[in-house]
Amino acid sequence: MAKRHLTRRQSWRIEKIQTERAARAERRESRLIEELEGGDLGPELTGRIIAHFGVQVDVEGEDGQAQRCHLRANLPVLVTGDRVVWRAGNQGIGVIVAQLPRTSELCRPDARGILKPVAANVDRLVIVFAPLPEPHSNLIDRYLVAAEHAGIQPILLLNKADLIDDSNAERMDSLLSIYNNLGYPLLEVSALNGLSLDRLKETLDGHISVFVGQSGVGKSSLVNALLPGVDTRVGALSEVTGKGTHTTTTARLFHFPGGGDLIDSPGIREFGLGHVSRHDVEAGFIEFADLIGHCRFRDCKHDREPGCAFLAAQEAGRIHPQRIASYRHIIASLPEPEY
């Protein structure tokens, strides 16, 4: 069935009404806000954001207790992972009175091209997909590129090795040899049977990581998998499509019992770079390293080019022909600079 196009006005209804609604939730959050602090509010404490539900927040203190906290709204936009100072209150609701400084943020444009933050002060960017639904390298190259540019390290995670069979070897095998020649880390894992599940606990001790992929890839088995007795909730694939389902709602922060902490967040099917430009891109690629700035022409697209460096590493096998063709396609969607 073809979809229903709204016209202008529908258009500028439907936008009328969400922006009253917006209005309204604001108005009330700040009287909620105003009566709390109307009350007796504790001292300043510090704390860490562990989970997201919109207006209030989930803050663990330093004694390790959670406290549900509304947000003030002159605060910035926070995320899961945020260091914040707070304050309880008299009815067991605290308010959040100030953002931390950021050791590190990962950010994506939103649907209107707005620039979010998705998670906060982690060093490991966990980048997991399986070989159903199958793999975009695409999508993968853009979380690549986001991680180089939010200075996290990546790591590349295969859940459900075990639906590795002879329909899908061949292209999963092309697919990991991509990514192993270039020397990121890359584990092979499933959250079903506890394969190598040993392996990526000790390679996520002691650091504060995100996960991240396609909705559908396993992301919440794994945390089930790793942190038993968490319990979060799981979702099939469809089984028109073969793509996931969103089963994960908002960014959640876990503990490892040996240290270290994990934060698993929904699941997207497309991340924009929207906020990077062409050079950030480009130095997301690592192998392009070496030749940035060897092209004949200094505004080279890397394209049919006489004098490409990128072309001729191409040709001589120093890059693989589908990096050059995602790192097109990135570049491709980056909106027209602005003078």
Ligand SMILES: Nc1nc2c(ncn2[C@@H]2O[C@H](COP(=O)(O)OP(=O)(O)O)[C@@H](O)[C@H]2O)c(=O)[nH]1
The other form holds:
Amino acid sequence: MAKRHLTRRQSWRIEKIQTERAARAERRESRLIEELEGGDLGPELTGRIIAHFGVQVDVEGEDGQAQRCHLRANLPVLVTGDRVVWRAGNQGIGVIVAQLPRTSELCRPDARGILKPVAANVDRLVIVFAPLPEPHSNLIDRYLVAAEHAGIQPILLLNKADLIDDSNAERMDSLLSIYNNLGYPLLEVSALNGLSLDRLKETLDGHISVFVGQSGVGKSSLVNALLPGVDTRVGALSEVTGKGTHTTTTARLFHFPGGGDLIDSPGIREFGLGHVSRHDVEAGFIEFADLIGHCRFRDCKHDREPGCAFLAAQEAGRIHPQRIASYRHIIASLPEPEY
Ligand SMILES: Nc1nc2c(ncn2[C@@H]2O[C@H](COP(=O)(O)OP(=O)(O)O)[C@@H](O)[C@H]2O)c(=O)[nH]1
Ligand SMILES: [Mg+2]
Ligand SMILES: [Zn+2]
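Please could you give me the other form, the form predicted together with the named molecule, since above is the form predicted on its own?
Shown next: the complete complex, the earlier chain at its head.
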């Protein structure tokens, strides 16, 4: 066989292949070491975080069993509702090894004003209101903006339907008609006498919901009616750390016996509109979709500018005056942009 003379290019290629082989072997070895180290850990499984305690979480596996797990240091911030990959441990404590992609996240500003996720993969925002305390469309609109911004389907839930009488029926009807005309799903129920709770259960089946709304509208009563025998007030759970036992209040995931899940905590129930931009607010009013970009001035504030598409639509009766008022109110409440 003739002796082969290697060109520089060929020898470079061989060297490259050998380096790649070495790297592959190294990777194999490190995987082996990891496997030996983690020899007590079970196989990788998928699950959902149903409670969060700071450095530990409870994960519910596909079999419905809950398992306390440690969080690996390299993980992103995980919250209740997150889908994860986890491995069972030998001392009753497992390990979360990866976070699976989120379909949505609910965020709120922390004490320093930094937006933090509080729940993941929620797909129904149930906005609760009632004849009493008197409902404010402005508050409902804020929740709708938050829902649109987070990409979560809102459901308007009028509770205390048993309190509707001649004194408030007209007011309630005109409020409901605004949202009915916009195509938002609407339900009228009563936690007190059980009216339409079956329809509510059907609506929640197959989804992860949160209930929001002002204090006194009946959120606790509704949740208690939907989750009989579950004490959702037990939000504070103890956790043993190096510094001793301390308690953390956390959002928890509950299963409705009628199907579907609830993520709940006092903080979530009072959830408001987080930090959003003027653009987010505009996008949160679904009837504005056709108007955005059609004003004469690109930076139109839709206030009194000539050639404003919003004002023209309002004049033509295509936008409800209460919604425009809400929009202005929300915009006025935004912090000044920093530029
Ligand atoms: N009439 C009537 N009262 C209700 C209904 N649901 C709740 N309530 C009452 O409204 C008050 C506030 O309810 P609660 O569940 O604590 O509201 P939350 O602050 O939103 O959690 C309580 O006195 C409840 O008994 C209802 O459907 N009809
Ligand atoms: Mg309550
Ligand atoms: Zn305009």
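Note that the coordinates shown come from a computational prediction; the quantities given were computed from them, not determined experimentally. Numbering follows the first chain given and starts at 1. In this text, the rigid core denotes the largest set of C-alpha atoms whose superposition between the two forms falls within 1.5 Å.
When two forms of a protein are overlaid on their rigid core, residues whose CA moves 2 Å or more are considered shifted, and Ile178 is not one of them between the two forms.
Core-superposed comparison between the two forms: the CA of Gly284 stays below a 2 Å shift.
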